[in-house]
Each structure stands twice: as C-alpha cells, then as structure tokens.
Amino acid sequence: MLNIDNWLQSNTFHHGQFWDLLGLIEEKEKKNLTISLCIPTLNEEKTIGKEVVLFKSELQDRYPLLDEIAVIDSGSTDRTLEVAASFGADVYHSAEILPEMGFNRGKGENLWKAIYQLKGDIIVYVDADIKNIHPRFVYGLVAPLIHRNEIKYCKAFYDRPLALSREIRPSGGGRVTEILVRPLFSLFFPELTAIIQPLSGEYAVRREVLERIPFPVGYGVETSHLLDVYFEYGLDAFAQTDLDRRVHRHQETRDLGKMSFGILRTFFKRMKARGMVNDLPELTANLRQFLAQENRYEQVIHEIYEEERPPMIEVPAYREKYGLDAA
C-alpha cells in the first residue's frame, strides 16, 4: 500500500503555492494545453453572475488561463442562463447536448455532457452556489495538472487538518463524508481516506480520464469518480488542493439521506463489479423516510435509481467529433 503520509506530503497543495499566474500560463502554453471551466446549474440566478464575472475578468481577460467558460444547465426555471450569458459565459441546455442520448435531470448528467460539449484537455468543474467565489477555485485545481503530467485528477478541500504557518485548522468534512464515505473508504479502500474532501464539487480532470469512466447522473457521481480512477490509475493519479474556505448553502438532513442512499447504490455496484462482495442481492431503488404530523406518522418512499451514463469514449458522436475512429 502506498504510504499515505508520503502522498499527503507530495500530492497535497495549498492554493497559495500557485499565486504566479503568469508562470502558470507560460507552463500551460509550453505544454500546449487547453482548459475549460464547466459550471453545472439548476436555478442559480443569485450566484451565477458573480462567478462568471469573476472568472471571466480574472482568468480570461486579465490572465488568459481559461480557454472557455461554460454553464451547462439542467432546466432552470429562473434567470440562470440569461444572467450567465449576459456576463459572457457560453450557455447550454443539457437536454440539447447529444439529444439522441436522451436527457436525465441531475448534476452528473451535466458533468458528463460537458465532456462532449467542451474542448479542453483539462476540464475544471466548479459548483454554482459558492458565495465566497475566488479565482483560486480554478487555478488552485488546474495548477497541479499543468505542472505534473502524472497527476490526472485534482480535488478541492476546505478547512481541513493541515498545519500551515503554525496554525492547526479544524478537521472534518461534510456530514455525508464523515458519516458515510470516510467509514466506507476506511473499511474497503484505506488509501482513499487520504482524500480529505471526497465529495467536494470542485475538481479538475484530464480529458483522457473523464472520457473513459462512466457517470452516475445523480448523487453518486463524485464517489464513482474516485473509485473508478483509483481502480485504473491508483492513488498517485490524484492530488488535492486546500482552498481555505467555501461558503455555500447547507442541505436539510432529509436531503442528505437521499444523497447517502444514492452513494451507497453506486458504491455497492462497483464492489459487485469488482468481485469484492458475493451474493449481493438486487438493491432496491426505494429510500424510505418518515414525516410526522402531530400524532400521525407517514412513510414517504423516494425512488432513487442512480442511472449511469457510459464512458463518453463509447459514444459514436463523441468518437466522430474528436476523430477517434480516423485511420
């Protein structure tokens, strides 16, 4: 097993290490890399404008690190797309990308279709609901991939247990991370416990990796990425960057239960496919929760299927667009 302490020393970064954007751009151009930013959205008109303005002004106009900024939307009913377009982002309806493949609602669907729609050798995904948005949410994630060819997937983390300038910062990830994902990784994939924030929505990935892994359309997408990349490339392919602090809206406990259910279905599907569990029964798609009203208790059943999209490299339209079948 790879020594986790060594990996933490060599593959864990702080965004402050990458303050020299001109140097970063020079290295990017030397390696002839293109970088695309994808912001997946659904009804984010309150925050999307600030994100687009900041990334465009700082990382396109002032420092040309990004080759494109794109919003891929699941069907917003507010002014998300109008606001994003007015500030200079390319905007796309997820349902209109690869229409022959149909459409599913879910963040994972947007992330998957971005591989087809966007042109970058590296795609960096940033959630649309970040209230303290800053350029570090992009350059802190793409920099390790630009500087080190062996790194293929860089995750963000925030307020984690690193000793920086003699200051020890509080430990712990999100609730689902600490209650579900970290215990699962501790039991079955101890090396993956080195990834401090496995469910963070911000990460940068090389196209050559993204196009070869399947995408759950819902809650399980981040967990599936970690497992699939780990199975194929090992822990050395990962890096992580400390972005200090992330301010966003918090979800209700009931919604976190839905997320956990989707993650579990994805996790056990991969365990079964790898022959790591025997005689696993067919997993139900029904999550059962309760509502209490005065002296009445009502069971509510949610159907959570976690449908998966195939590796993009298997999609004929993608192969044609990128000339993968050319002699």
Second form
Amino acid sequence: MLNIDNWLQSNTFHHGQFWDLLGLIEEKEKKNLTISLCIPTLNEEKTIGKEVVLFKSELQDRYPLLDEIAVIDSGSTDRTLEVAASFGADVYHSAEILPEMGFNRGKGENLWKAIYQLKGDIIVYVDADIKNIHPRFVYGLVAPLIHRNEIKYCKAFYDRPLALSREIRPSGGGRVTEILVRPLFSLFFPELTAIIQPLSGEYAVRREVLERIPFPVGYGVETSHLLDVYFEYGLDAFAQTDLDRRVHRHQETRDLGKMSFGILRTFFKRMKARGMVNDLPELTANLRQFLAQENRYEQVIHEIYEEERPPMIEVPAYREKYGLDAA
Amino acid sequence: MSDVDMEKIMTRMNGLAGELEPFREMLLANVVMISEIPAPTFGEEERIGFLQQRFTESGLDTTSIDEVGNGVGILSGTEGKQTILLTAHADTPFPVSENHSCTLETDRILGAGVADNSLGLAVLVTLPTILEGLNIRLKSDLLFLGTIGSLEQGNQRGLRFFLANTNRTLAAGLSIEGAPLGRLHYRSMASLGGMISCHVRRKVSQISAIEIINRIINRLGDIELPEQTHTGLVFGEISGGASYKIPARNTQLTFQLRSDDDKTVADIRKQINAIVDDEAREKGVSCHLEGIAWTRAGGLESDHPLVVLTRKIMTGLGIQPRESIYSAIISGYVEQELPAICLGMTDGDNINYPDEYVEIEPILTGVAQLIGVLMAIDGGCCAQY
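Can I get the form predicted together with the partner chain as well, since the one above is the form predicted alone?
Full assembly next; the chain just shown is listed first.
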C-alpha cells in the first residue's frame, strides 16, 4: 500500500552522515556536477553577511563544494545587497533577471528566476533568516543528490522523530504544517505526510526537475513543488535531511493566515486540474481578517494573488540560453 | 638577534596586512562558528572539539585534547629546537542560555563573546593556514593551545596545567586576545580573588548573616593598603538571604586584592583571615575565607627584547601600543619563568555584554603584528636575553 515506512528508512538522512566533505566533493567531481546556492532575500541585512561568509569560506574556499553563491533580492530597502556583495556573493535584483517576463514581489519569483540566472546542475535554496547558520544547511541537502542519482529533490527538516530516552518526540512541523498542510496531505496524498517539514525553506533540487515545474510567486511555492514533483516522479524522487536545530524569526499568527490562504489556493488549483474536486467556485484572492478597536470590529481584506510562473523550460530566453532548441 | 635580521622582519611587515586579505573570510567564518558554540568556564568541551577539528583540517602534525581539556595542535618547524607557544582562552563569561547568535555587518561582528575571545581563538585556528598560504616557514615548532578554565574561578586552570606539565623547550608564550588592538601586556600583578562565606545556625542565633558580613566589610575597609605597591581591594559581588522579612542565614562576598608585590598580598590575606576568624567567634556563626583565583607579580621588564621588538613591529604597522602593561594572563607564565606577552587583534567594545562587537577592518593588521612577533621570537630575540 503506502510506501511511507520504506521511504522513511531509505530516504531520510541526518546531516551527520555526510561529514566527509572531501569524499562528497570527489563524488561530485566524478559525476561532473555543478552546484549553485541561491539565497532569496528581502531586507535581511542582519543575517545575510554571516550566511555568505560561512558558505564561501567553508564550502568554496576550504571545501570546494559550491560552484557559485548567489543572492537574489526582491527589492530590499536595507543594506542586504551591499553586505552580501562585500563578503563575496554574486548579487542580483530579481527584477533585472528576465526583464521581459516582468517582476513579481515574492520569494517564489526569486527561486524561479534563479533557474535562469544560475548555472548549477543542482540548485540549493537556503532562506536568509537563519540565525544559527552552518555549512550543514547546504551539504546536508546536496549530499543525497550527489550520492543517489534517483533522488531529485531533498528537503530539510529540523527535528528528529526518533525515540530518545524512551520517549517519542513528535516531529516538529511548524504551525501551518501541523494544522493545515499535514491534514490536507493526510486526506488527499497520504504518502506526502512522510515529509516531516513540507514548508521548510531549505531544499536542493536537480535542474532537470526545477525547469519543468511551475512556480507560485508567493506563499504556495513549497506546497506546489511537493505536489508537482510527486505527481511527476512519485515519493521516491524525494529525500529529506535532518539539519538539527534552526533558529529563525517568529511569525505572527495573522501572517500565518496569509500563508495558509496562499497554500490553500495553490492546493485547490492542483486538485481541480487533476479532476479531484468538482463544482469548486472561482477562488477569491481576498483573505478577510478582523481587527478589534475598543468595541468595534474592523474587517481587513488582504488581496493575495498567488500568480504562478510557468515551467522555466517554456520560456524562450531560457531555451536559448541553454541551447534547448538547437537539438 | 641581529639588527639586520630585525630589519628583514620589518621589511616583511610592509604590505603584510594586504597579503592577508584572501584569508579574511576564513577568519570571519571561524569567528562566527566559534562564537555560536557556548563555552562557559568549565563547559568548553564542544568549542575545544571544534578547535581540534580545525587543527586537523589545517594539516597540523599533532592534534589532541589534553587531560584537562585544552585543545592542542603542533606545526613542526624546519629545525624544531624550540617551541613557541600560542594560546587563546576558550571560555566566556556567558551561560549556555545566553543568545550566542552573532551578526556580521560590513564593518563589524556583533555577539556575545566575539571579542573575548572568539576572535582570539579564530586567529589561533586560522594561523596555520595563513602561514602555509603565505609560505612562511619558521625554524621553531609552533604549539597552538586553546585553553579551558581561564576566567574567574577557572583560575587559568588550563594554561597552568599545560605549562606545569609540558616537556617541550618553550622559547616564549604569546597570548592572543580579540581586543583591543595595541594591547601589549607583559607583566602581571599579584592578586587574590577571594570569597568570604558566612552562615548562621538558626537554632543557636537569630542574628542576620548580612550583619556579620557588614561588620567584616567595615573591618576590611580599615586595613591599611600600601600605596607604594599600588595595593587595592575591590568588593566585587555580594549575595545572601531568602526574603526581606527573615534574617539571612547565609551570605557571600567576593573580592579581589591586588598589588605589585606578592608579599603584600600574602600579608593582607593573613589580616583578612584574622578578621574572618574573629567574627566567627560569635555563638552560632561560622565564617570562612576561600581563595578562588590568584596571580603572581612579575613578568618582563620594559627593556626585554621581546617587548622592545614587539613595540617596534606594532609601531611599524601603525599600531599605537597602549599604556597598560598588566594582565592576569601573564601570571601563568611568570610562575614558570617563561617570557610572554599578550596581544589584541582589533578594536571592539561592550566587552562581556551581549552586544559585544569587534571591528573587522583592523583585524588583518592585528594578525600581521602577531606574525611579526612570531618571526622575532623565531629569530632568537628571547634566547639572547
């Protein structure tokens, strides 16, 4: 029936399994792979410098695992780009990549444009707001793809669902994972519940996969990836790596509401496309929240358009850059 | 060491900070990684483990962790007749629960312990790679030592253990601290860090232990402190009691006594002991004095070649040596009669507070001075004295 137990056994890793970086680099070179790191940013001056310095020093200068380190920015108004450039990252304004395709403000947009701009056979995405950044956030994610050809998409998680001192700890998804995404996956795609943190912002993916999937520009990008890769390649294309602890910003519950809204729109869009739900009304872009002011309640309407970028392989400039039409 | 040899070193110093530029990111990455591993005194294992991993990755001939937990790495010299000891203390005053995440800005690094002493440790672990990259081969063996238990009640346990037990012929000791640039310490004062504890047996006496400690403080204030030996007494910390409405059963006072002269400290310690014993005569009251840290007076004279040449190297690099020459760090070396100095790597502020920071730009000059001093010791500046 379900493949979950076997998959958890064979495709779930801990970063400690990949401490032999010299061996990893040897395997990477043997397979003639190139790896790009993409850090999407919007006003991350507090954490970006540390991230760039650590990855450059440890995974380029000391252990040459990464072929490029790029920051793709949505229009920061702080010193994010200046700081990143001063420590040696390649920095790009998202709006200046594929300008003929226009510009959307959103993390998904940056991730999508990275496929065009960066050269790696594998792209590893790492969020910029990680306070306890460490090289494991990169090597822990790319190692399964280097070692095993059939793995195409490796996702991070940050808590170990293992027995510790006779006590089973619950696997630690975030709030949106536990009250929205996991119940949805349980109902409709139970195999995907094996992915412990479906919304984590850190993952490594082969280009051949990235260029063939659409990208919601906002909150739905991680959910859409899981669904689209699952539909095309099945659970066996995924792996996940335990990266221990991740310290990051705490998000307000109201912001999680916006995230959930974007995820639901992305999810229902795919359900509809696969004929799994009929008679679905047209999905509104309006999320309604309420503010209390003394005895008055005020409705606040957030317009959340979850625009999707097409698979990059359909973009003429990309086909030209990578010579896809020549063949 | 001849003037000609020294001139060669001074010539080599020209542009050295610029040559260190390719190692900047590696140094900064090491500062970040070290800072984010908590290392309160007596809890340095994980940080020392990281140091040892770095020593191994640098290709040092020998790396190990000694019996008390110091991290040790050895870079063999071309002759190896003598060993130069480079040390940086691994512990910080911050508990594990403190936020150890640091921030890297374009011009500075902020975070608990970055100056004291993550930067010093980062320089220690990066130096083997730097020397190899710059093709600087010294005749002497270099022994890199990340020490445990240096602060407060640690009483420099790691350094003292190493110096008392090493079988190597040490030419000199170089202690690396993160800040400030211009720091040149080469003498230590005599000192006693002490803790006076008072306890009242409630079944016997209703007096508050705070009254007892108050009497002791007043009597300590009456002790004559000789000015000619710059003797001083600092009351550092006091604690005790359980509630505002119940007479305190216990109190503790910590203090530091400092002087230019070991005998003065010993004499005053006897007086303090006598006061404490006298107060303990009261029925139901017990008081005692415990020494928690101590240093010996001594160190190099200001005309010692190591001091003179270090000043010359600093001045040549545009670093203004600071006036203070005393540090407790030097005491461990004084006890073993080993010439030693302590150098700072850059400027910083808010030291020992969570918003501690160091400036990035001067770091490479700080490292250049360290390399210059290493070359001077390697050239024999300590041997001829």
